[in-house]
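The data below hold one chain only, encoded as structure tokens and taken in the form predicted on its own.
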Amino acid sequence: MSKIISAKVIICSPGRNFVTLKIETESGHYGIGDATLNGRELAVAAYLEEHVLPCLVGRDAQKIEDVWNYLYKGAYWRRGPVTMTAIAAVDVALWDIKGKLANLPLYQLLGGASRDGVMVYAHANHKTVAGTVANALDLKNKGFKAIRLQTGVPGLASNYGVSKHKDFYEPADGDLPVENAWSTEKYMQSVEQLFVEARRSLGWDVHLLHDVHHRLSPIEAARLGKDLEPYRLFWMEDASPAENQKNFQLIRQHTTTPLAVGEVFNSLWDCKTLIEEQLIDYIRATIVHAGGLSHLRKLACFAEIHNVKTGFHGATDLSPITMAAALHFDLSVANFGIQEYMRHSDETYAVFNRHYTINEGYMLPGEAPGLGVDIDESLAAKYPYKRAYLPVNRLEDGTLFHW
């Protein structure tokens, strides 16, 4: 038995807010888990501190599956992003401990490596098509094999996916929510030209991806998927809201553009129909918001038998802890597809020491025991929490719309 003797929540903001859980055992080993829920960070911190941590002390850190079910079934109120993010933080921290106890990198405990490296996709964005394509060409020259393309929409002042700095991305940048205007008509008229120019400049030996961010109806998404078929996208992401999973039946009927969805999902039940009826090609759920490694292992196995691959969320609203956990998972899982990658700020990397590396568009988690990531608590304390909201989206007539 490796008894848990203490657990604490660490909140810091080295460029953006992160919530980290640290669990310590009587053997002297400790593990860390990411508990960051972008724009709702303190809700998870309170859930952990008030309702979860008191239940952990005295339990066996080795009994990961039992602890997971205790927190999921024992609460009675199941699922939801706050609950599942809290459970994920505990789950990943316990896997980190188990790796350290075994003196093995985590992927070895998940079945060993299924591939030599994990292909990631980087992000190219700019307010103009020419600027996005130029940034994508720079990424291709740096060795990236897959690139997500986003560009501004003519006639709209600001757009999701177009950041203030081409190397960093953080939409949660307002002390109160920023309100953006959106026009589906203007977007639909402009997006195809991005891929015309991208294929002309980048050629066909690089994978291209695009994120719609839930902003189209099913029939609009079907039309866009059909329009983009000649450019052979790796995937079209979040084409339409998926609370109604049947939405994707209509999209699937009309286009062969591969579909990815799920970064806002928090359990297998959110995508059961999508996977079971093979309405998507890639599942985007992330370890930190969907119950941790233990739950994502089940989801990936379910997806595998329905020909669905993984393509986990990996934006900077996930700390390097989750990125490491995803890489260990990606390296081991049979039906891996691709992993999103965004570079964190230098301040974040200073707080979170990491062993994972990137080379020629592939990532490896390193050979350090457990996750291979640690947190510098004294440095973290120098970056206090700052309230930050994600934007709110409205149509040009003022109607609140999908973000």
Ligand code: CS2
Second form
Amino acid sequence: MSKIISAKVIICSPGRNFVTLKIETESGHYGIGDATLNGRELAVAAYLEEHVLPCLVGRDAQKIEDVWNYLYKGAYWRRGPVTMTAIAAVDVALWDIKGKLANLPLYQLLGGASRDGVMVYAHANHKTVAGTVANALDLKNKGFKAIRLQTGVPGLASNYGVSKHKDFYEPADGDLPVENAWSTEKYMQSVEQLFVEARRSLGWDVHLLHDVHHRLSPIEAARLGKDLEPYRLFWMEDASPAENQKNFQLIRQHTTTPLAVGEVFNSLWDCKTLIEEQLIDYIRATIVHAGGLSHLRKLACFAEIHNVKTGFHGATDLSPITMAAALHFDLSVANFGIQEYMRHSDETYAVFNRHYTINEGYMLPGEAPGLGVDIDESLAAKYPYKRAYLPVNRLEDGTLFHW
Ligand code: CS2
Ligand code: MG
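Since the structure above is the form predicted on its own, I would like to see how the form predicted in complex with the named molecule looks, so please show that one next.
Up next: the whole complex, starting with the chain shown before.
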């Protein structure tokens, strides 16, 4: 009754590109999964259509763990963002089906609610410190308990996280990669002032976060962490590139500013050292890019015994499907830390009908069976895919750098 009879990939661009997997069973139930990988969307779509979907038809949709291992071990070529995003889409779609078959919201299948609501962080940004702080004050007055602050760097034309639109931050803004210029020196000279002004205006009863976006060396990150200690950040994110997980040993030795990392990770293996040596405080690996709910459950359990909390990535390039899956997970998991929340565009919300809600800085996934999100396929068809790349970064001397 839960045999998979069909599966298809839906690519659309309501405000930005999304890739969605839809799996249908002989009982007439269907589940959906997010397969969006910003700037490499069609790679995941092809991986699913050419290599995964033919193997799904005829399988029991209820055998989630078996299907996960079939797709992970059966590929031979393990891990990587494309593979793990494709596996995640299948995994989440099957969990959605299981919730619908059980007639229960997903969090009930994950162990039930462990808290009354999911604390999220919003985003304040502007090219000036004053503008960023003003936007943050507006968000605090709207009830947000946690706010990420990103601002421009004097002398640089652009900076990560500073949006052209007040409500949305969409970094994939070119049909070929836009080239940005970066100066660590100029950034390090100016960023502390953002938090001096923020604490002066916002006070101390709001969590402040900051995303360094992989741009500092370990010793520079250690310096920044020390510089920011007086402002009591909730976390300093992606302080340094983490392929070499040992980078964080040096940072950890020098600063008590909490560290978050991992939105670009796609499996537990990308963060095993970071977690077991307690080099970080929050793990940001997401359901859409790290193998789905089934893998994140294992990763979160491993993190729990090492005092590491979850802090899932939740940017607009993760669809409302991932937001819903994350909220179900966040509501239930014991070592929940915080959830990133960037509102999607009105077009996105029109295509992805959602049950989740937000109120006074807390979110709930809703009580609909499964994920509580659906996709309007006919409306999605009105928003065709448009190739879009994330920017690249160069130092002022032209050296290609981290974006
Ligand atoms: C960022 C993202 O939300 C975050 O913390 O790092 O904006 C990230 O740059 C994008 O998701 C990349 O597609
Ligand atoms: Mg980030």
